[in-house]
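Here you get one chain, nothing else, as structure tokens; it is the form predicted alone.
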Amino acid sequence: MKVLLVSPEVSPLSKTGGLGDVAGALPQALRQVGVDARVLCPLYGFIDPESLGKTRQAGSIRLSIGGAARRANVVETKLPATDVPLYLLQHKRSFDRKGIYSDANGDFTDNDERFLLLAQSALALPSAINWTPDVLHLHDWTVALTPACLNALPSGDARRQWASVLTIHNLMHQGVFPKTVLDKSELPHEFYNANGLEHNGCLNMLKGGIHHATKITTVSPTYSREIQEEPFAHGLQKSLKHRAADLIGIINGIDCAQWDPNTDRSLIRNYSIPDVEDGKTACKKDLLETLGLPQEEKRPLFFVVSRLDQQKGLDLLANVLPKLISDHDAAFALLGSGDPLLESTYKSISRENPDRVAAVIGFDEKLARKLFAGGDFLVVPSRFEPCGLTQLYAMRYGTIPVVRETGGLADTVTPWRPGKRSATGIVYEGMGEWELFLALEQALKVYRSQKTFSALRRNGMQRDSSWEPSAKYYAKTYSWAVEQRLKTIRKEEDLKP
């Protein structure tokens, strides 16, 4: 089986977030159980070529935006430290930026035109490298029209054959774009319509993806249902339950060598299972003393590693959170950016409470990995979750994430019940602020625990959270479409007059 993932962004070259994870590990983990998989990315201005070790130019396709012609060069490289072939699209006018979607001005003005041109090359690279794929996968609304892009092909074009499977990360993110956009994409008019491109009197290119792709996968299963129904699903829950049997959650992974508490060398200790409680006390100790946190060991250490925004619902814990650490003996960090309302809410809890809370704004990766090492307790409390990265990375280092039943939260925590020995987190039901603390105080009645809080720990770290169960599921839905996407063709050929 041979497959090529387009994405707008790919770890570790570009990344905003969860998609840029996927995108990275995802290639390797399929290698490694068979399918021939490469990446198609955009080259950005702050992606250094040479920086890569060894590339070479591939080429160069023609691409059209509205009858204008436009010529990306094709760069050739491997994934960093994988066997991946990756293909970097250069096309400076599109992507010779600093931003991947936006800079601080805001959205780009022509990130429709941007993301056109990286839809279409998925169709036009292959005759470039001489390679021909069974399967175009497609990673969230940027190259959502691709589907369409390869429906619209004359019947004679051997391209037709090639199945397509769309992957939503994030539905809330669909690329919403005046109509005009339409005579841009060279689209035929017909595919706009309700069945179709057309969304409230807009293109809505993660709309034609989702009725043009032939599979559709979400990143957890529960997300693939919950987004069948409002409030998850964002205007399309239409399109969705129309496509629901080709509609398939599949769990994100993690590289599990990347985040390994026993070799990360950003820790003072490394640790495994059999030491992991004087492992994460030494980690603990530095984790305090590098927040300016005062060396209480014994006090329970609440942690958020997260984007600030309202999906994330760390509005409802900061409302929570003075009641948390007045009532209880508890402490709490968070590392985060986004939400200027959201950091000066947490930053003035700091200041208020200088010697139980720290909150540090921005990203830093040393200081979320001895979160993760140090920390008690990881809070997720997300309105909606498509997957979740942290809650796997806690587990891995033996931290017992609190989370919200939602999305991948709910697929991938196993509750905590008095009695129930195979439980990983503390997780609740409902978006209120009041669940939440219970929540927290149930947390800290397993901290008082010790046999029930390491028995959760070392669940946690036991868990399989590699991407080779992944890998394997992609691979046979990968096989699903193809063999649907033929059936298709000769459906089409039998109709000829």
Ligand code: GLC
Contents of the next structure:
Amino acid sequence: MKVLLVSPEVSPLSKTGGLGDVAGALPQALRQVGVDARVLCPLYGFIDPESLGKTRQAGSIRLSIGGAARRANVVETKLPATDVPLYLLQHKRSFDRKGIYSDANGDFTDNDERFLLLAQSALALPSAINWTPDVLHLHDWTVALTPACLNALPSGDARRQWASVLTIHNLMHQGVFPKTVLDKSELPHEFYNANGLEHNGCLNMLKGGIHHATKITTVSPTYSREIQEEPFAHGLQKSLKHRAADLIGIINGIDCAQWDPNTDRSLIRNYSIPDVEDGKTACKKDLLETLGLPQEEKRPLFFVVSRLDQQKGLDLLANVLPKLISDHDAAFALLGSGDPLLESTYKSISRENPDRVAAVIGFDEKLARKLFAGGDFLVVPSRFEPCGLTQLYAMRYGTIPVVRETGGLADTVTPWRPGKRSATGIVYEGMGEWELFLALEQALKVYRSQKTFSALRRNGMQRDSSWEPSAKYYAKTYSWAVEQRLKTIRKEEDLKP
Ligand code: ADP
Ligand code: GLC
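Let me have the form predicted together with the named molecule next, following on from the form predicted alone.
Entire complex below, previous chain first.
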């Protein structure tokens, strides 16, 4: 099975969130289960050529936006420290920038054209590298028009046989543009309808993908059910229900070699289950010093590592944090960036409570790792969470997640309740601040019982969050998609006059 994964970000070269992690780790796991998985991603201006190792110019491909020809180069290399072939799409005018989707002035105004190029290049790349995929695996809205591009190919074109799998990582981001973008995409006008690319009078790239892809996956089973109802469907309920038979939820894994407290070079001390207590104490000391918080190692430390976005429910947490630290002997640290209002809210809570609260605004993977290792409780109060990776990293590092019961959080954290021996975290229901506050108090209760705390910690570290089972599930999904695509093509041939 040959599969080209197409993504706007791929870790460790480019990442704004979990999508980058998935695009970096999944192809490695796929290759281990026998899939010839390769990755296509843009060559952004911030990617350090030194980090790429050996590269080769694989040739150039012709693309076209609204009838105007564009030429892009393909740089062939390997995903760092792996054997995964990586093709970097080099189009300086579109991608030689400091951001993936945006910069300090907001979203790039030419994101429609930039990502149409990426979506189209999935069809053009294989002949340039002399390799024919069975499946194009597209990730999120930026490349969600690729399945429609496949369906628009003339019937004699051999590429029509390629199946497409669209993975929805986050339904909130759909790629909505004015109708005029249809002409730029050069897709047939008949694709612009309510069972296709049109939504509320605009062109909606993700909706186009949902209607045109052979199979659709989401990143957890619970999220695949949630998105068939509003508000989780973000307006696309009808489309998702329409494709329900082809919609599959596959839970994300993590790269257990890259995220291992026993080898992580960001940590002052490495540890594993047998020496977790000593290891985490050393890491907590180091973390408190880094954060400028007092060396009160016995004080429970809650923390967040997150994009600051409405999705993540961090406004709710900001509202209960002052009460948490005034009612209890607890500390808190935030690492995140995004919404300026949330950034300033957390900064001001930290200014008012300098001995208890630290707020670091920015994106800092080393500090994120120190938090997973040195913190006691990761808090994830998301309104919705397609999968979530931070709770998986936390558990692997012996940190107890406190999460809302939604999406992948519900699928990956085993809830604590008295007598439950396999628990790995605190899971709470309800969207409100009060439910969140009670969950944080429950965490403190667990913290006070050394036996329970230590059991949850160890259970989390023992949890298998590796990619292997999910990679096998994707491999099966690819086979189903290929079978289904061939049936569709055969049917079309039969119907030909
Ligand atoms: P999402 O993709 O919605 O942002 P995930 O939990 O799936 O959420 O993935 C987030 C990823 O981004 C994790 O690898 C997390 O550690 C990382 N991350 C988020 N914010 C930061 C930050 N400010 N600094 C470093 N890493 C971050
Ligand atoms: C999205 C989701 C997150 C998920 C990640 C990787 O950004 O918000 O829940 O873990 O994609 O699939």
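Numbering follows the first chain given and starts at 1. Take the two forms, find the largest set of C-alpha atoms that superpose within 1.5 Å, and that set is the rigid core. Everything numeric in this text was worked out from a predicted model, so none of it was measured.
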{"property": "Rigid-core frame, C-alpha of E50, shift of 2 angstroms or more between the two forms", "result": "yes"}
